[in-house]
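In structure tokens, the next block holds one chain alone, the form predicted on its own.
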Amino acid sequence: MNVLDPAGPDAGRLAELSWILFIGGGAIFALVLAITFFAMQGSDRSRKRLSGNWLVWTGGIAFPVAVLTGLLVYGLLLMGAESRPAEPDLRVHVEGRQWWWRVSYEEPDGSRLESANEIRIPLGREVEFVLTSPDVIHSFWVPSLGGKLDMIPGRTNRLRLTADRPGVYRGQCAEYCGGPHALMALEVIAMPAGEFDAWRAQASSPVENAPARGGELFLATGCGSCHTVRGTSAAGTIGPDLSRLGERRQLAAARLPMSAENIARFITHGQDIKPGNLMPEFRFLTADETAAIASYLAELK
């Protein structure tokens, strides 16, 4: 999470405006230290000098004025300066929710196609992000790829980003929206355009899984209520869509690193793991219906 670091056009646009930022700010600060010690310790013609009203009006009125202006302008300018195509090369949905995040690519049929807490986008092609939210302010901010936004219930906001570096790109929820806020996070996978096009054709067909023990133990628990996976009876859209979990780098919106041991974790002391999550603990089930449950969901691929 390095916005020092871009890895996309709009993100560079940033970095260079950030550096001007702290370099400039970095000057003044030695210029006003100097200022200060010459009119604590220099002699007393100086210090005179320093008192005179000259200093307030150009160092206090004019001087701010000139450089604000110019550095609003210079900005202006830097972020306005790439001219957007008028439709994008791909177009995600990501909700905002407490405290995870539902990711949806809008295929050329007007389907979707749902995942969640992981977004995958092919380089060098622009990207729209459509961002809501259904109950509270987020805000999507990746800043290695670019500016955040804020994601407003009733509102519907757009931040197009492009990726020219491949790689795997944290972001996170940057307007509080209180519980484990600070522990909503997601992942950007830019990939090349080729890979990206063979996994969402393959991202597209139902789960092939077997309905094995666990396929049948999730089912059974009422699992099935509030996840989706696609192929099986389990339709649910309150929580995350889990139809191939197991491909995915990370669990809980990035809270832990993806394992059949992690989801069983997550399954009897997911508050444990994310205090304030809305799913409940599932503390009932014996410890082998608990492995063979997340077992079954990590081979969701």
The other form holds:
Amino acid sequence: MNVLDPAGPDAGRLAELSWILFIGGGAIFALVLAITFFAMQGSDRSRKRLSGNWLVWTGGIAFPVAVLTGLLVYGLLLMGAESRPAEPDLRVHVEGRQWWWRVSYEEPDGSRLESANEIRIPLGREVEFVLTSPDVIHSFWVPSLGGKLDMIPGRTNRLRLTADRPGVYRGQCAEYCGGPHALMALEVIAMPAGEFDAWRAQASSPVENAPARGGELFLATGCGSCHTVRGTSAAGTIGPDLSRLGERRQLAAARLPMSAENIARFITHGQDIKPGNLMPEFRFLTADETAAIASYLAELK
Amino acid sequence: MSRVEALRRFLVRRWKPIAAGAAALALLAASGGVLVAWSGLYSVAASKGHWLVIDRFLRFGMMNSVETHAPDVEPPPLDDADLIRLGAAHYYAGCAYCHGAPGLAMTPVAQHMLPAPPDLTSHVSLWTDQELFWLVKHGLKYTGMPGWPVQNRDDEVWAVVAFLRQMPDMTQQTYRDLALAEVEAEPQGGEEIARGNAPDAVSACARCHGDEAGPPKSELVPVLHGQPREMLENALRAYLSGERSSGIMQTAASGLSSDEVAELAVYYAGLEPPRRTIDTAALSGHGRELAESGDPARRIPACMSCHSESALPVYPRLAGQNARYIANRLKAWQAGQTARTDTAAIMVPIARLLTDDDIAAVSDYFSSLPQAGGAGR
Ligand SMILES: [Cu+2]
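Can I get the form predicted together with its partner chain as well, since the one above is the form predicted on its own?
Below: every chain and molecule of the assembly, starting with the one above.
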């Protein structure tokens, strides 16, 4: 997660701007230091010259006006480069929620592919992120891919990004949204376009052959009142979609690496792992029952 | 004004000797007290009673204290048959052995307490509803009158107050009907009496919860018939450990052994659910919507995912449960009763999302829903 390590053109422009600011600011700072030095320690002649009005006119007015105008024009040009063709190659809806991310991909046929906390995108194609929030203000920020944009209740913000380099890029909620805000992260996986298409083609179908006992316990425990698992009666939308939980790299908004053990731990001690999150702890389940549910979920891939 | 001013001047001038005198007096009184206590001369015998003036003085102080501390709250409607019946049933277990009851004399043991518990038939009229509430909730220091076993169940305390209001002109028959859910005591043979298999045992659950013959008579008492065995055991163990707060049920369950808990759970799990006349109007609308789909926009999950027949057996079934009990429990959680058991930790945050309208609608819905289960479980 680094602004100065861009993985796409948008982040690239931001990095360029940052470098210009750092270097230009450094140079001006050095100049000011030098003038101060001569004003204090220089010979009488140089001190006399520095005390004239001309320095105020040039250094105090003309120079800043020139530099700031230059930067403004440059900035406007950069932003101008943002204007894009009408339709992006892919549209992904991301809803910031306390304290996780609902992700849904617009399918070519207009339907939606639901997921959470992890976003896969094809390399070299332009992706439009449609950013909303049902509760409080969150902010979507994946530094390696571009700038951040707030997710505001009642508004829809759009952010277009393209990735040039394959990899896993970490993002973070960048606007304080209460309790475990600092633990509300996500991952963007940039993958070759062919692989992405193949993944998307099969991701919408339910997983076959998931362990049966764990699946039954999952339903009997009422997990389905908050979570969806496609192909079962679990259709809740209060928590993240778990239809393909096992194929995600991280658990609970990039809080923990994905594994059956970590899933089990989150089910019974989620408030220790992510204090304040909105899933209750199921401590009354036996270790055996928890393990069965966890391995069921870990196999959903 | 000038006299006050003179006094003020005097105090300002002479405060040192005055303070010294007061301190000396206090010291003398304290050491006198210690001396009396140390000597053991004062008799603490309950059998001797107080001098009349002391007795009058203590009573005077007690009545004023109760009047001052009684809360300034509006009581719930006290002429409520469900409330009165529940209060009577608890009175039978928790108060009658000290205060007596209609047709039931005080025990000689209680009569020899100091102060002796008064016959409440004549005493309730001395107090306002709020004062009775305060007395039953907090008890009386230095008298043996106990406070309510838990301090966060005002609803239960009001049930007893509702009963106390009715008690003065209650016949023995009415009392037995309310407290024991029976109109006439079955005459018993000498052997039964001698062996103590009395049907009016204080611990008899059926007084409140009913049995094969029928469901609970007070709508404020939950129907246990046909609930899963695990759920019943879980609830009883939570009362015994004090993690589930109820002065009434903690009293009723106290003294149950682990085996008895298991036996009772099997018994009620096996009872046929009572038949109800079904209110079809309540089976559609908002209550059903919440039960089957919840309200995702408000983060309310569908109740049926956890409360249907196919849910885990530690989860309570709600179909056929008494509407007033359902509403009462949800409101207690809303009012701030905390989750002290692992199962309550799941339900409490959900209960706190519900509005009063939601609670009314789901209570009606579930109480009208025919209950499955029963003997088969
Ligand atoms: Cu946040």
